[in-house]
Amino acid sequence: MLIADIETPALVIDLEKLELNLKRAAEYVRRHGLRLRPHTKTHKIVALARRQLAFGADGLTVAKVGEAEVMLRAAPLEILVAYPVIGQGKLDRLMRVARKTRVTVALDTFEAARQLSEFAHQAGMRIGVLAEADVGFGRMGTKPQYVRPLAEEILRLPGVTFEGIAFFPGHILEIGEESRQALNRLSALIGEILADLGRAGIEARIVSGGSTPTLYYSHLVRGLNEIRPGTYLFNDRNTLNCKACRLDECAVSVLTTVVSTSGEDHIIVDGGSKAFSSDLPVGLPEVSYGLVLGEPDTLFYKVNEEHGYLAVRDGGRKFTVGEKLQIIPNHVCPAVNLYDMVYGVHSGRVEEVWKVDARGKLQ
């Protein structure tokens, strides 16, 4: 089948790209000596799972128990849940996850530890931990100053074992001259948190953080020795603005049909929010939902949930109905979400088909 026959709107991956996009990330932790634990929030299939640990991932990461549910079919050695799991059915299945595998949960705060640590010591199971810190972002992660007291109550837990700390530098976005200076800081930061852990005699055999933007400069981050980042096997047009990568690494965009020209400054493809997200570009001025491939002066300006409004310039090119487009779309995480399949392809043809496993698996 050929890219043109399928039907739209569907989430395309240029198989080419996601194979050198792969291949660098693995060069690069052999290079620098990390381990690398992707996060399969991004792609949600299984068999992309299995491509990422065929190039030499050391385990997967996760957000929900429903995702490592799922991601067991990849046949990990270990999977991070890199989130508090919280209430009785979600540690149920968590303990029956780690039946099967080696499991590790990040987390910020002392009950979440503590439910976690009664769970798996009925379960006669010992589940690793590591405590997470804010270190800018705002999200989650306790307070640097408190990750001590945090891993010393872990400590004393049964069931549980402290095996370092998690962190997101989700505010480090484009590495230009400020964010080396952000990343200096960082760098600083997590040296004082090992150096507050190691005068207590506590050892972070783990030390995870790492995003995609950041993902090529973790070496310069004093002790760490784990990365997990999940855009980087596509890329999409926020990592693009963040220079965190070429518009020729972009393995993924949303393929599109102009359904209507009728419109006197835009036409409409079949492609709103329920294809794309509605989640806007990091660092450029206007509003725009995607990037339009080949049409730069084409602005994607507006969604609704069928409809994809793309402006129409004065003295620009004539669009048609049934013409496709190609639109990378800003985020990519949330846009998969929404597919339930995925076309893999090479040079126009159609060479792979996969179901998006994790669709939906929130809890």
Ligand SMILES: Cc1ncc(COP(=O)(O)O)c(C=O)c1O
Given for the second form:
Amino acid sequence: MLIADIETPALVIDLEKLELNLKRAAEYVRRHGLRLRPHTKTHKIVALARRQLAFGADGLTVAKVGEAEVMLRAAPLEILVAYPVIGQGKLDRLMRVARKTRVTVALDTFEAARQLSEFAHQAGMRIGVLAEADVGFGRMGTKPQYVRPLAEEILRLPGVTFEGIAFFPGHILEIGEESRQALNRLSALIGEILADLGRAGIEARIVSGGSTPTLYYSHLVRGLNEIRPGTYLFNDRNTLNCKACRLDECAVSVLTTVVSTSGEDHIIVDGGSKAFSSDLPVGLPEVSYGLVLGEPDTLFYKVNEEHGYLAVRDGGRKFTVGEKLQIIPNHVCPAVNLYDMVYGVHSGRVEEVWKVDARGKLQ
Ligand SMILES: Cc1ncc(COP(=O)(O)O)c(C=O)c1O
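Please give the corresponding structure for the form predicted together with the named molecule, as opposed to the form predicted on its own shown earlier.
Zooming out: every chain and molecule, the one shown earlier first.
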């Protein structure tokens, strides 16, 4: 099948770029002696998780127990659930996952640690735990000074093993001068947390961080020995906006068809919020929903569910109904979750079609 034969809207992955992205990360972690547990929430596809493992990933990361259940099919040696697992239903399911592979959970409260401990103890298992610190993103994570008390509590509890710390540097985007300083501050902060643990005689065997924008700077963060990038294998428009990749390293695009040219100053493509999500770009003042490849004069300025609005500049080229446009989504992770299938393409041909195995696994 040719790309032109794919029904639109469709999420398309350039296989050559995908391979290069995986290879680059694999070489980087090998060079710097870092562990890699890629976050599979980006692709949600078992075949791609297998490919990440083949490219030297030590294990996989997920956000949800449902994703962990699916990713077992990739036969990882270990799964990190980088999200607290709360409540009986999810904890029972987590114990079943843990019978099949080594499981670690990142959490940031005593309560989450106690619940995990209770279920693991009852099930006669030991689950690894990472104490999550907030290093500036302001989402999850205990304050750095509370990491030690959390670690001490985890060490007291049965059924769980304190393995180290986790953090997500989502506040560090473009690595310019300002972000370099943020990176230095992050490094100092991690150093302080580790020193505090050290003073209490606690060893953090794993120091897990790493997002896609900071991926190739991970070796500059003191003590960091594991990274969990997700987006790096595709590189979306936000990665590009963060200058964390080049345009020719973006492997993902949404293939759309022009369905209307009746508007005076815009055309409509057949992908709206149900094909791209509504995520706005990071680092750009404009409202836009994706980057239209090869069309610098168009701005993807509005979405309805099934309609994508592309503003066409006065005097710009004329579009025709039926023509195909490739658009790089701002944020690929929620976009993937909108599709049943993803197409892997090479030299104009579809070479692989993947089911989005963990689509909708919210629980
Ligand atoms: C906890 C955690 N780890 C890792 C990642 C992967 O980061 P990125 O998408 O920048 O690769 C995310 C993404 O949101 C995350 O929430």
